[in-house]
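Below, in structure tokens: the form predicted alone, a single chain.
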Amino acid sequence: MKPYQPKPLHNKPPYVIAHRGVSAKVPENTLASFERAASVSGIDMIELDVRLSKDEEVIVLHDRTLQRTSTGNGPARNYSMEEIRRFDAGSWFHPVFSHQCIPTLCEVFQQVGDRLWVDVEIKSDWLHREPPGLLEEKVLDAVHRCGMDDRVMFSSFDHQLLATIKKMKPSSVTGISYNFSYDFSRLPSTLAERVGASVFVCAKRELTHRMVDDAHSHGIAVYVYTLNSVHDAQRMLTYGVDGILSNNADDILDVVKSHGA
């Protein structure tokens, strides 16, 4: 598979990025959800969320706690990987997925890493601050061990995590996520320059034409989330975005890939 290239695509269709996999149809952040994305021709990338278990394994889980998307309860950081594997991470979505469990990052890479690029969103936990550099080091190690160095992007709302990633591995591709509360009135180029990011990630309700123009004028790609309808996708295509994150990536694929054809 080709190395991941984050730069603006200049009149080519945006990348289609399956947000937590095809998470509208399969339980989010599970191997089944990522496999669904990998099976659809035209999906370029998956997005997933990572944090640490008690024994410092890099697990794929959005929330700091387990109960929304599994039969576990409380913070994931309180459980070892062996304990986390026992939880059912699919039946909350539909009983047919009761065999799904919370995967490690390496397990996802092993399953679909040769078919898709991966946007690894690093989650910080404001109630459990990790020792400086620990989470970043563990994530980078998992990426390297699985041979994914040139096929991943690291993104985060915690911009310091991205700065640390770049310091530890300067060749890393990073995407800075826009936090309206903290970043209001700051342009993408200003935010990205602080941490050496080459991608600006923003919610559809917050993205403006001015943001896109500023990012592109500084060679920064713009990815927008979460576009779950054809209507939303069509509207954002007029902004000239470079990547579209969707829970229904398979449903918006045709309209996105035909843009500009």
Ligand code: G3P
Given for the second form:
Amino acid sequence: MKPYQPKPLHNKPPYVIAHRGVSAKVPENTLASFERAASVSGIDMIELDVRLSKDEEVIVLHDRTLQRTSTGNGPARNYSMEEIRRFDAGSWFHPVFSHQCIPTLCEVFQQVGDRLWVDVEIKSDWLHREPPGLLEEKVLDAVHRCGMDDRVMFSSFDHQLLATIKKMKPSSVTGISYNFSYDFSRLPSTLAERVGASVFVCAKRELTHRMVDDAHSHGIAVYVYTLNSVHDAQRMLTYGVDGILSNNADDILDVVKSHGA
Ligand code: G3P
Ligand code: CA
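Since we've got the form predicted alone here, give me the form predicted in complex with this ligand too.
Shown next: the complete complex, the earlier chain at its head.
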């Protein structure tokens, strides 16, 4: 067995990753949520979700549709960026955030890219398949244009998207997200090696010691989501995970960093 040598992103793991920003306290995937993460010393990275608008701008939005997290309605892919900008993406959370809108990926990079790493989760829209390579190309272009080539990790449940990213830009850091339905019983190393990924991302209820051991014995880092309490974080730290995604990244910071000390 190879000794575990984590492929370092920057600081020493375990990393604290603000999932959709500090999304327990500020509306998810907004500039305000990412700014909150950047303002807390010790948070290593933000995670966000990307997809395309009608005019093929890379936007930061979790759902394929607009209505849960904005005043828009229906698939985001049906609206131009100019139209999307008019929707209020904060009031659903609290009226004080009514001025927040759905940002582009570049806007997020411009806001916090000099302070944080970014885990760009590329969302597949199973109901509207993008032309092969289009989403990957647009995402890579946004990362490059904004000078973020060395500060981004790409993740996805759609491992084919990550294979394409690697093909288009071999130096990319990629993380496969474990999909219980598709990936059941396959080990992290098997899944990661197929697409050249160096990170394995898994839900807390699905992660096992065997998976962590397998990943580490192949030099693959393990990130776990979504740990919103100190208790959950402490439990997963005993597994030896390398990164923790949390909606309350500021609250779990002390316990994670003291574990890594
Ligand atoms: O990458 C971990 C996590 O973000 C995946 O789930 O639904 O929160 O995007 P979701
Ligand atoms: Ca995500």
